[in-house]
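Next comes just one chain, in structure tokens: the form predicted on its own.
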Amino acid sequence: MRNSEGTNPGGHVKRLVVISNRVADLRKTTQTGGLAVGLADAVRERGGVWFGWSGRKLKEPGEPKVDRIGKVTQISLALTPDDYAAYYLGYANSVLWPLFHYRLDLVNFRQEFLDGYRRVNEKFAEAVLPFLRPDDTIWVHDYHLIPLAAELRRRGCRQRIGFFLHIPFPPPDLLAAAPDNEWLVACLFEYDLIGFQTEADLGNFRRYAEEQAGATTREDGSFKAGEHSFRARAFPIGIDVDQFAEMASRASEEVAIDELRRKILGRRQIIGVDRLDYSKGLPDRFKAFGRLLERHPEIHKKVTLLQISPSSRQEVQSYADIKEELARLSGAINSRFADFNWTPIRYIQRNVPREKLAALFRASQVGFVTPLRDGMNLVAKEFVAAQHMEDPGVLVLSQFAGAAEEMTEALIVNPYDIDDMAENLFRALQMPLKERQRRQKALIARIRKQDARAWLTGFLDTLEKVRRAE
């Protein structure tokens, strides 16, 4: 495998190796999920290696599959059905996901889940090892692969290895509820740089590291834990603002016709776009919209909620439960308020191409983004990027989304408070043009400053400056 990607200032060829649970299909222009959207364009431009699970489940996974796509060497590994069940459905999504999203009530810890999680991380390390070069910079992504650096170190890797957590990091008292929490954090100490979405997540990690794991913070901001020296910082992920705005300006014919129809009827649109997940606060969002209609009958037939929520992780019972609840809620609200020519909630349960989403955001007057807990939430930034300055929409944003730390000009709401959300929806729908423009101007400036490139270069520049303690 020839190394032709990335050079340092001295001209020496240096590669970036990205390792994540799933390998994004870099042949597609449309990606879903914070990791893929934030990283796919950047790795195409910079070049390097992307390694991860292929998405396939095989009794005999065989050797990794190697593909060359532009400047990227894509290496994918299949999993056995048992590994998929224990590592992915089990430990990653029945333990870490609810735990890191503050939902201890949904944590389902089993020893076989932890065993599978460790086993797959070992397999990842073994599989990627032959493809690594001594001067590679390795960037590991998300909660599925927390132990990967430790496994690589055990196999002699001395390269710089960075880790970025795309989901929240819980407070120490919640993390302590995991039977293996000390081991998890010790695995994080094997990285040279740990990246978080927000200062709040960084603060939670620092408190655990110092109070529970005996780490100390040096004057330069680095951490020392036993023989490990590492850095941890917040690097809020962003989007390519100009690219998304350009997509939003190219409305498809069906989006344009739908927008024209609503203008003729004097109707406005509230839009929500979320993967179907209990962390997104979707039932309370539907209830808030129902409360809006209940409290303000004067807006009946003048507003609709378009909610797009493709299904995910359907093998996990809690996801099946929320799917049923949303179907029941949308049906109840529509049956109560709908008329022959007006359906209050339009609920779409499939993926919509990103280009069409951009146009739908621009055609909507309110972006409704109300997760109960979220690492960042790029939908909030995409909605702002899609707006036209002459007549921008209003973002209604949960205080518990990572994006709320930056996007303070949005209407910030408590996603657990139905009345608060309903009244802020009404406020958004009634907001004067000048106030909407003022808020939009501030928000677009902020997401431009902290865009996808700033996230990428900020993390990698910091990782390159880290001196490994040998």
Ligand code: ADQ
Contents of the next structure:
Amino acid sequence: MRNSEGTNPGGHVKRLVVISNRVADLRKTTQTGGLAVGLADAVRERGGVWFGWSGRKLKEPGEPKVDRIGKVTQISLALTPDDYAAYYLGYANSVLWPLFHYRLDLVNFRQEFLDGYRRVNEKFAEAVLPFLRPDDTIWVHDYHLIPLAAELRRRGCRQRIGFFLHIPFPPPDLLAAAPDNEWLVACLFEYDLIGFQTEADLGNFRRYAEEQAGATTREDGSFKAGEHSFRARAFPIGIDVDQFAEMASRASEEVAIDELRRKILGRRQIIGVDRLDYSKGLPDRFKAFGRLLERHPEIHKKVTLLQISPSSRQEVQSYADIKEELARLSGAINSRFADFNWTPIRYIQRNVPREKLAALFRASQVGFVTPLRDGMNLVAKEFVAAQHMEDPGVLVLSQFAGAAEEMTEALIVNPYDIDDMAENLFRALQMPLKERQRRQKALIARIRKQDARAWLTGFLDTLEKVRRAE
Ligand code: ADQ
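Right, and the form predicted in complex with adenosine-5'-diphosphate-glucose of this protein, after the form predicted on its own?
Full complex below, order starting with the chain above.
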């Protein structure tokens, strides 16, 4: 018998084994913040293993690198350049990422990508196997590693294995476009618990499981498909609200000076922060800001858009394309509207330290978060956590971000509708203080309730309770 605290019959807390594409640096996570911190804390508290790719590409990857840090063993594996190309750039980011973000037009399916994906998942399973103990709890993360449980089971693993999908799960009709969709879903069935970001994602998975894979499901989230029994549930991911708010209140001098300058000029700031990714809706966001200026000349020189977007996955063509498109759009909008003392769009393509990011959110009057599709979107939650309670900014949020399921007091917009976004920006900029405070109060209560810790314990407690056929 096991109980929900993750203890075994001897009363020892069971070790947690986290497996993700990239291994978080457990020596650094306290400074970097974010999701890795919550997970790293859980592994540190319970003791265990964090396993993943080291980020290195080597012709001869050799044995995995093993670091012991307190009660935690951190294991990282290098990939060959071929594996990196087929597994990471290929299947994960040119097939699964676009497909799961509803972008069939960008899917580039090739048999060698799928072969590489399978091969790397096998290598991961082989490499982590010697480090596993029979009563470990294993938690696998994200779309890079869907077949990992199947590979581990094939090698005799009987441990509880959970999976969390950080990105959306597409409707069955879209998923059907992947040549290997049946195999992918069958791989998911090997987990004891599958976690999704939202009820909508869970609903899509349930429909596929029932309609295409003949599974039977019950209200409590338990599924039966052939030999397999498992559970699936939504566990919306959250942030450490107090830690982020604390960071935001320690404004850096640079940000404070910039804010003061804007105050003197009576100028407001709209902020967007995203990895440079086509799922984040950046071109339409720029267009919406342009439309706002076009329709409301009275706010010229009174507002700027600060967009912070470091490049990512540049070796994938669609990412290089979006980078070019954004440079063109911001240039066109700036040259149309700018004056000698006002640049409408400030577009920064660099990573910004978290403390500075938090301070920038606090110094902004509107958070503009408009993904075309997003698993959750932590930026929306960070923007709210960073606000002054007495004089808060307004969040303008896409209806297609997972976060919109919870954050209903934001101004919810359709990210495909440029006019709708422009008008909601205008509304946000005019919003009376009382209304801003009311919305902020409700939003902060929401993100506090479903914070990083609630997500973590919610998932792990549910995983411990899953009854396994042993
Ligand atoms: P991402 O697609 O990366 O995550 P998001 O949830 O917004 O999207 O998280 C990004 C994180 O990176 C945030 O903490 C943000 O502050 C930080 N960040 C972004 N740009 C930055 C910059 N220029 N400098 C510094 N930090 C920056 C995936 C899914 C999401 C899901 C998360 C977590 O796509 O939908 O919410 O995982 O599950």
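Since the structure is predicted, the reported quantities are computational estimates derived from the model, not experimental observations. Positions refer to the first chain, counted from 1. In this text, rigid core is short for the largest set of C-alphas that superpose within 1.5 Å between two forms.
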| task | Using a rigid core alignment, state whether the CA of residue 218 is displaced by 2 Å or more between the two forms. | result | yes
